Each structure stands twice: as structure tokens, then as C-alpha cells.
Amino acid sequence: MMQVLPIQNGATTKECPPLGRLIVLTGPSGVGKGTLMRALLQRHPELYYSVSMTTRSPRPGEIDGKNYYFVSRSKFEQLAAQGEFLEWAEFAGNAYGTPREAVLNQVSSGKLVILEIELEGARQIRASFPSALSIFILPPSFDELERRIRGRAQDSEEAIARRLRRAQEEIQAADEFDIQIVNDDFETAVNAIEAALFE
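The structure of the preceding chain alone is requested, in the form predicted alone.
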């Protein structure tokens, strides 16, 4: 449920330009977060999607600055030490972080800003920004999640096993989030995210 906050003249955000807000979208690897995000951004270009920074190598078709900012481990560690990330976390042997300044600027200018991040980072955001709306995407079943991860054909058997172990832990954390959405039927899942953001 979106919060309607009072502003100085006694009006509400329904009558004035909306206040910015941070939206956190998370869920286990392979659940379809990225695909859902792309559909959401196509429908709502007014949303600001925060591009994360990562130390992992680009996957086929990924573009630097659009999918991620791809940087070296040493560069990432330097930025983390300087406090340049809103949150950052290690996942599957790589580091991922959300650049601080761009996100805060967009929120303060009235934008809805969406972060598609891992569980550890989502917990950091909830601690720092308790008013952020947090959404957890669930698979229809664990077997289906495994099928999707294997279907990517991008990881070794060892990496798949690591992702699946991590996914089991992450799914147990779903209740920590404001909203849980099962990505079984894609259109239904996108509509549920829209309802959370705009109703």
C-alpha cells in the first residue's frame, strides 16, 4: 500500500507532484527479476531504474552502463571504501553495489526509483531507508526455479548448486518484505508489481 504523506501546505501527495520513493525488488537468482523489470520499465518509462555496479564479467548481450556498470574488483573496493554505495553485497563470488548519489538525487527529484538487488543488499536498504517499499519475487516452486537456472546454460554444475543453496536461504526470507509476488504467470506478476507501485 503506497503511503500518502502530508506536505507543508496541508495538501497530500495525491493533489501535488508525488514525492520520490525507493522501491526494492529482490528474489532468488533465476526467479525472473530482470525480465519483470524490463517489462515494467517498458510500460512505465517514468520509473528510474538504478543500474548496479558489479565485478562480474558481462553475459552475452549485456551492455556496460545499461545492464550493469562492469568494473574491476580493485575499483569496486575503492568505491566501497569511499562510501559510494547505498548497499553492496557479495553474490556467487562477485560483488554488486548500488551507486549512492544517482539514486538519492532521483528520489529527491520526485521519482520512483527501483533497485533490483540481492537479499543482503535489500536488507541493508531496509535498515537505512525503512520507508522503502520492498517486494520479494518468489518462484512457483523450487523445482521450477532449478529448471530456470539450468535453462540459462551459463553456469557450471558447481555454480548451479551454489545458486540453488543460496536460493533456499533467500526464499525463507520472503516474509521480511512488504509484498510477496509469485512469478508463475508472467503477466499476472507484472500487474501485481504495477498495483503495488501505483495504486
Given for the second form:
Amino acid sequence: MMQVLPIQNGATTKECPPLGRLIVLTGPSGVGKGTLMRALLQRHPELYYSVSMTTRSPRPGEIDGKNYYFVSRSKFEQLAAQGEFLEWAEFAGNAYGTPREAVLNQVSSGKLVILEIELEGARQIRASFPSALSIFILPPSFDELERRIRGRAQDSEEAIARRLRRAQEEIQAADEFDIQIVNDDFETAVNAIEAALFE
Ligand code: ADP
Ligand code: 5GP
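Please could you give me the other form, the form predicted together with guanosine-5'-monophosphate (5GP), since above is the form predicted alone?
Entire complex below, previous chain first.
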């Protein structure tokens, strides 16, 4: 029987996951990406959430291997040099990266794999995987974004300032992505992501 592969926009020299699909969820820090992801995973345990690696220190309550793999800068640089990341980027003074092998294995086994990553990494994935579905989450307003970052109460004043500066640049890039969803009412936003994934 003939096997039908997803169309890769003629991307013969690019990396082509044969069966499942990569989903990129991006948007400024504090917009609610992590909270939306958790709600989605509760509703759809069959989704595969890629746990990233970072040089950032764990926040209170964060667990190594669940929220992130927390590693030293030298370990991160070694892995990056060995090509172990599908994408990686610097964000607000730390490095973040998506483990290549785990993600490609999951996509090959037919899973919907979600990467919750910042703008530069999202751009790298779009370039390498043109068939990935990319979703940009927007805040209802910049003031509300600041309230959410501060309300989370887990970042230093300096980290908050860096994240807000970066957020302004990130929001301007929203149109580069396939779908834009405003995370104002939480349920409405989860439903919109769900519709995009399973339509
Ligand atoms: P990100 O992962 O994008 O950095 P988080 O998921 O940590 O953002 O969310 C930042 C804060 O905003 C959290 O305190 C979260 O509870 C809150 N939040 C998320 N979505 C909403 C929403 N729709 N309305 C109000 N607060 C929200
Ligand atoms: P935080 O420090 O708030 O957990 O994450 C900061 C930013 O890094 C967020 O926008 C988050 O989506 C992003 N991020 C998390 N993991 C990765 C990753 O593997 N790669 C990239 N490029 N960004 C990531």
C-alpha cells in the first residue's frame, strides 16, 4: 500500500519528520503559554510535550526533568556543539534548547509534539520544518502582560525588566506565525488552540 507523507513545501534539504506533526507554541514570557500547555495536556494526554533544557536556575516548585532539564552553561554548550538541539536560543540571560532525538522519535512514531519556545527558536523550527504548525499567543494588552509577569512573582526585578523589553520585540513578530490567539479569557484561548490542533 502506498504511504502518503505530509507535504513538506518542497523542502528536500530540510529535516522532514515522516509521520506526526510538530506544533510550535510561542509568544512573550508571561502571556500564559505554560498555563495553556498544562490545560491542553490535561485534556489531551496523547500529546507529547517536549521538555527543554535550560541554564536558568529552577524556580520554586520546578522539578528537574518535568519542567526543564536544568544544566550548567558548560554542559549546554557541549550539547549544542554536538548538535543535540533541534533549536536553541538565548533568552533573558539564559540558554534554552529543544532536545533533538526525543522530539524526532516522537514525531516519527506519529505523535503531535508541542514545543513551547520563544521567538528565535520558533523561527528556527519554522525554517527547518516548514510543515510545523506555529501558534503565537498574544496578551490582551501590554499592561496585562506586565501584571501577569509580576503576578507570577517568580522573577527578579531585573529579569522582569528584561522579559518586558523582549516582549515588545516578540509581539511585533506575531504575524510571522500561522495562527494568532489572544489569551484574554483562558477557556476561550484553550479552545482556540484545541481547534487549531484537531480541526
Ligand atoms: P508563560 O509560560 O507564557 O511565561 P505562564 O503560563 O507562566 O506564562 O503565565 C503567567 C501568569 O499569567 C500565570 O500567573 C498565569 O496563571 C497567568 N495567566 C495565564 N493565562 C491567563 C489568563 N487568560 N488570564 C489571566 N491570567 C492568566
Ligand atoms: P522561562 O524562563 O519563563 O521558563 O522561559 C523563558 C522563555 O523561554 C519562554 O518564552 C519559553 O517559552 C522559552 N523556552 C522554553 N524552552 C525553550 C526551548 O527549548 N527553546 C527556546 N528557544 N525557547 C524556550
